[in-house]
Every structure is written in C-alpha cells, then in structure tokens.
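In structure tokens, one chain follows: the form predicted alone.
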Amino acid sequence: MARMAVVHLARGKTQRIAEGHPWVFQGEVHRITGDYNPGDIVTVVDGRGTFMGRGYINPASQIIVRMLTHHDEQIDKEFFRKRLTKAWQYRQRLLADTTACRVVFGEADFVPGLIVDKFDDILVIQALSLGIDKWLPEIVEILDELIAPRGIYERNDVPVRELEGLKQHKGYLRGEFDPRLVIPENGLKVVVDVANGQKTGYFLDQRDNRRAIRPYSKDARVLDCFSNVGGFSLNALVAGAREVIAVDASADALASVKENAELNGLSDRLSTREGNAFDILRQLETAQEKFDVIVLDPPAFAKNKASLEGAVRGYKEINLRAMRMIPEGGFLITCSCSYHMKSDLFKAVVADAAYDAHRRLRLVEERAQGVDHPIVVGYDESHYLKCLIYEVL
C-alpha cells in the first residue's frame, strides 16, 4: 500500500486547527510530501512534525484540507458509518419528531462538506467538496442501511461545487418517487419540493423559530418579508393572527404559500406580493401602513468577508422601515442567516437601524438554528443562523 502524503503546517499556523477548526487554507501549508490525488485521505502535522489528524485534500481550493478527525485512525467505510450513526443517533435523541430533520450537518457533525436532509421518508443530499463526493456511493449504503428511506435524492446543483472542480447535478439516487410531497412542521402540513425547491428543498434550521412567532401572532396584523413559502406565514396563521400578508420575490414560492395556506384552512387570512422586498417595505412604509408583527428573513446578505459593509446597509435599511411600521407594542422579528454577519455585529447594526427610527428595541429573544443543525465550539461558521425577537418601545 503506497505511503499517505503528508501535509506540513507552517509554523505559527497551527493553533486553529489544534482548537478543533476543520479547515486548512493553503496559506497555512508549509509542504507537501508524498504523492496523492485531489480528494485523497492526507495526514496532516505540525511544524514539528507532530501528528495533527488525517483529512482530504484539494489543491483546487482555497480550503486545501478538510480535516476528519484528529485520531490516528484509518478513513474507510467504517470510519464513515461510526459517524453516521452517532449523527443520527444524536437527532433521534433531542428531537421529539424526527419526520422532517437535518440528519448530517457537514462540519458540525465531522463529516466535512456532507448535508443529508430528511423529508418524511426521503432523503436529500448534497456534498459539496470532492473529498465527500468520492465517498458518495458508500455514504448512499450507510444511509440506506441506516434509515431505510424509500428514496434518496441527490440536489448537487449548488456553485460552491464549482470551487471545488466539481460539476453541478442533480437527480434520484434511490429509488423513483414524487419529488413533490407533504412533511409535518409544528401541527401543520408543509409542501417540499425536494428536486425543485431552495437548497435541499426546504429551510429546516427555521422551524423552532417559525414556532417561536406563536406567542406573538395572536389577533396580530402580520407583515412576513421574504416569505419563501410561508413558514412564518403558517405560525402567525395557526397563532390567530388576524391577517398576514406574505412578501416574495418569487411567483413560485408565493404560489407555495398559497398551496401550504389551503392545505391547512388558513387561507382566508392570507394575501401575497410579489416584488423585490426593500421597495416593497419602502411602499408600505410610504403609505402608512402598521403592522403588529414584522418578520424580516432574507437570504445571506454576506456571503464572504467582502460583501460584509454593503450587508450591514442592507439589513439596516430593512430594520428601519420595519421598526417604523411597528406600533408601540409590537414585535420585530429579524433573521440574518449570513455567518459574517456575527451576532454582536447583527445587534448593533438592528440598534442602529432603532436609533434612526426614534424607536426604543426590549430584546425578548435571542434565538438560532435549531438542535439539527449544531453549534460546535471552534468552529465558529457552524453559528450561522441569528433569530432576534424584540418588541418595539
């Protein structure tokens, strides 16, 4: 058997990944020795020399080792099956109903660069590096032989493949079944589409949030920004809101809300507009028009460090004119899902944002991601999702 390649830090550059962080930019190698292949099993050390843990690599990418474990243990099927179990052995145990759950959460579940959604009895994956997608066909067994799904589909037809020199597809890996089916969230019916929809299908990691709404819904008028398809929507309809009005761009996603709306008999309290979020907020601003609640949940503003100043703009000109709609006594509930945007930073561009609106904030809740998507300490992109509940004074 040919000797593994080994990947030696540069000294000074050592610290994160021995604080757990998965990942090794090529500006943290010294050298290589040793053959290998792009997506192969690599060791990696220290400056000394000092074994550090064993990962895949690939020169393509900026990230050029994900790292696996850092036990001096062999990478098999095996390796991958432990972590599998363990994964979904966690999601059986904290989660009341494991219908509809993130069962493998890449990084945060040390499987780098794999997402394994389930939709009642199918599965949806994605691997978005290439030392997980040559791994595919034995994670497809492991999961099969885990979960016993009736169907799995494959949804990798995401850019950040790209990065890694990997071409976007997508399509049934098990089975043949209607992409299109019915999942339970919260006591309601929520429609997926797991070939066509956003991401795998659907925004799991909201749904302890979209419950949280409840509380504040009841007899409420409701302003749902960048609704996708509804899932707020649902939870304020549910709670007794007296009329919600949900925001999209897309004529697809607003066609869903009114599909998840009817399927559970709260369409008579709903309307819809389609158009660009900011100028709709800017037109209602403009026509006076008050809202009890106003959820704000927009796609990643910061997609990288560099977009992160035109971000900041963006999120506090939503927050603005949303607090401005607001009466006294009602409540904010603002989302950003960008990991750049970091939580302090998030508050302080919301208070900002209450500064210019003449308008006092109690923070009520500070929420995140739910438990299937988990939060590892040190390795700080896993907290990515911020969901902040306040009233507005």
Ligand code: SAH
Given for the second form:
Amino acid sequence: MARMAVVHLARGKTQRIAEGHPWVFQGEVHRITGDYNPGDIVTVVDGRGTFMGRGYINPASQIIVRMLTHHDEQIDKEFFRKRLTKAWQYRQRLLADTTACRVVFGEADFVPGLIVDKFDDILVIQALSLGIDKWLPEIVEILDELIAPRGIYERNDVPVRELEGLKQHKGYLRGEFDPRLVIPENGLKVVVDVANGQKTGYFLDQRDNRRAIRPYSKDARVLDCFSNVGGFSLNALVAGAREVIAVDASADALASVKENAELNGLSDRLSTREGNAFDILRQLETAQEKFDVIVLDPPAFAKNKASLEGAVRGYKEINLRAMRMIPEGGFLITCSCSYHMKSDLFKAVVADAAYDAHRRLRLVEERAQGVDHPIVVGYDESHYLKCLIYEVL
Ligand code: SAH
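Show the other one: the form predicted together with S-adenosyl-L-homocysteine, since we just had the form predicted alone.
Then the entire complex follows, led off by the chain already shown.
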C-alpha cells in the first residue's frame, strides 16, 4: 500500500480541530504531501508537523477533510465496527425502546457523513460524503452482524451528495421488503414509508417533543403546521384535544396523517389542509380563527449562512401569525431545525414577533433533539433542533 498522504494545516488554523471539531476547510490547509485519491484516509498534522488525527479527504468539497480520529490508529473495518458498536450500545442504554431510533448520527457519533435510522427491523442508511460512501459495503456487513435487521434500505437521494461529487440514488441494500412499516412511538402506531417518505422516512428527532405537546392539549383546539405524517397531531389527539388541524404542503404526508389517525382510532377530531403554510396561516388569521395550541415545525429555512436573512423573515412571519391566533393562556410550540438559526437568534426572532403582535410570552420549555441525535461539545453543528414552548399572554 502506498504511504498515506499528509495534510498540513496552516498555522493558526488548528485550534478548532484540536478541540474536537471534525471538519477541515480548504482554506485551513497549508499543503498536502504524498499522493491520494478522493475519499482516501489521510493523516492531519499541525503547522509544526505534529500529529492531529486521521480523516478522509475529498478535494472536491469545501470540507476537504472530515476527521475520524484524534488517535494514531488504523482506519479499517475494525475501526468502523468499534464506532458502530458504541453508537448502538449508546442507544440501547439511553432509550427505553430502540424499535425506532437513529442508530448513527454522523459526526456526532464520530462517523462523519453516515446516518443510520432503525424502523422496526429495517435499517435505512444515508452516506452523505464520498469518504464514507467508499466504506458502505463494510458498514452494511457490520450493521448486519450487529443488529441483524430484516433488511437495509439506502436513501442516498439527497442533494448534498452532489457537493461531494456523488450520485443520488435509493434502493434495497439487503433483502426485499414492503417499504411501508408500522413503528411504535410514544405508545402510538405510526406508518413510515422508508422508500418514499421524506428524508429516511420519518423525523425521529422530534419524538420527545411530539410527546411534550400532551400536557397542553386537553380540550384544546390545535393547529399543527408542517405536520408531515402527523406526529404532533397524534399526540395532541391522544391527550384529549377537541380538534386538530394538520397543515402540510405534501399531499402524501397528509394522506399518512389520516392513515395514522385511523390506525390509532383518533380520526374523528382531525382534519387536514394541504397547501403552503404561510398562505394557510394568513387565511386562518383573516378568518379570525383561534387555536389554543399552534405547532410550527417548518423545514430548515436557513440551509447556509447566506440564506439566514430570508430565513429570519420566514420564521418571524409564521410566528407572528401564529401568536395572533392564540388567545391569552394558549401555547405556541415553535421549532427550527436550521443549525444556522442559533438558539439565541431564534428566541430573538420570536420575541420580535411577539412585540409586533402586542403579545407577552413566557418560555415554558426549551427543548432540543432526542438523545439518539447527540450534541457534541466542540461541534456546534450537532445542536441543530430547537423546540421552544411558550405561553402566549
Ligand atoms: N412536524 C413533523 C416534521 C415536519 S418536517 C413531524 O413531527 O414529523 C417539515 C414538513 O414541512 C414536511 O412535511 C414538508 O412537506 C412540509 N413543508 C415544507 N414546506 C412547506 C410549506 N411552505 N407549507 C407547508 N408545509 C411545508
């Protein structure tokens, strides 16, 4: 085997990496010695040549190296076996039920670029970077041994792969099975379609936040905006909401909301509205509708720093309209899954909306993603989901 290439970081560009951040950007590299192919494992050293760790390289990406280890160890199948075993043990230890959970959360489980979600006895995999895509055959073998799933499905139909020079595709990696599954969540049954649902089929990160709607829901009229397959709606209904309206732009998602409500015997108090939530919020406000609880769980408006300004306007608008429709003593459950929309900024946007709406707010709960999506100190990007529950006064 040829000798491993060495990436020399520029002076003054090492602290973030030393503190555990896993990404080396193009502009932080002083020079690279030795030959490599895109996706190869490389050694990373500081400006003095001192060893910092190993990762994989992709010169086509702004993130030229993603770090795998800070130790002088070999990166081979055994390395990945150890990482995946630790990730799975962590879930088994911390979750009461691992029937449906995220098993591997990329960088936050020290396996950059790899997502593995478990839905009953099916695993869904995403390889978001070239370096990890190369290891996919080994990773599938390891997961097969570790978890013994009935099947494995690949959801690599994600645009970020193109930034890595990878193609988008999806399909069966192990076994052939009905992609529609029923998973348990918070004591409810949820239909998940791993082939056609959004992302890997279902948004597992909101599990605990969906449950958190329950104490606010008794006898309440609830508006669940950006409902997807209805996770918040189902929890509100089971906790005794008198009426729930689920809003989403996707007809498929709303069909699943109805199916899920029926499956749980909760469909009598539920209705759905298909369309752009911005428009529907405006229409409901014009019609002077009132809701005791409104959930806002939009997709990431800020995909990068450049789109933050537009995102702020979007978050402000939906939060403002929602607050205007909540009578005194009602609750707003407002979420942002954009990492770039940092917690303080998000709170400031909500406060600004409250000022314009002439409402006072009390922050009742400040929540994040579930523990199967760990937050790594030194890698702030791993704290992406904010779920704030406010009392509206
Ligand atoms: N609350 C959901 C997850 C929401 S994901 C849960 O608990 O699982 C975001 C949802 O917003 C997706 O279902 C997507 O179809 C929908 N969406 C995206 N843009 C929208 C828009 N402008 N109006 C309404 N829905 C939208």
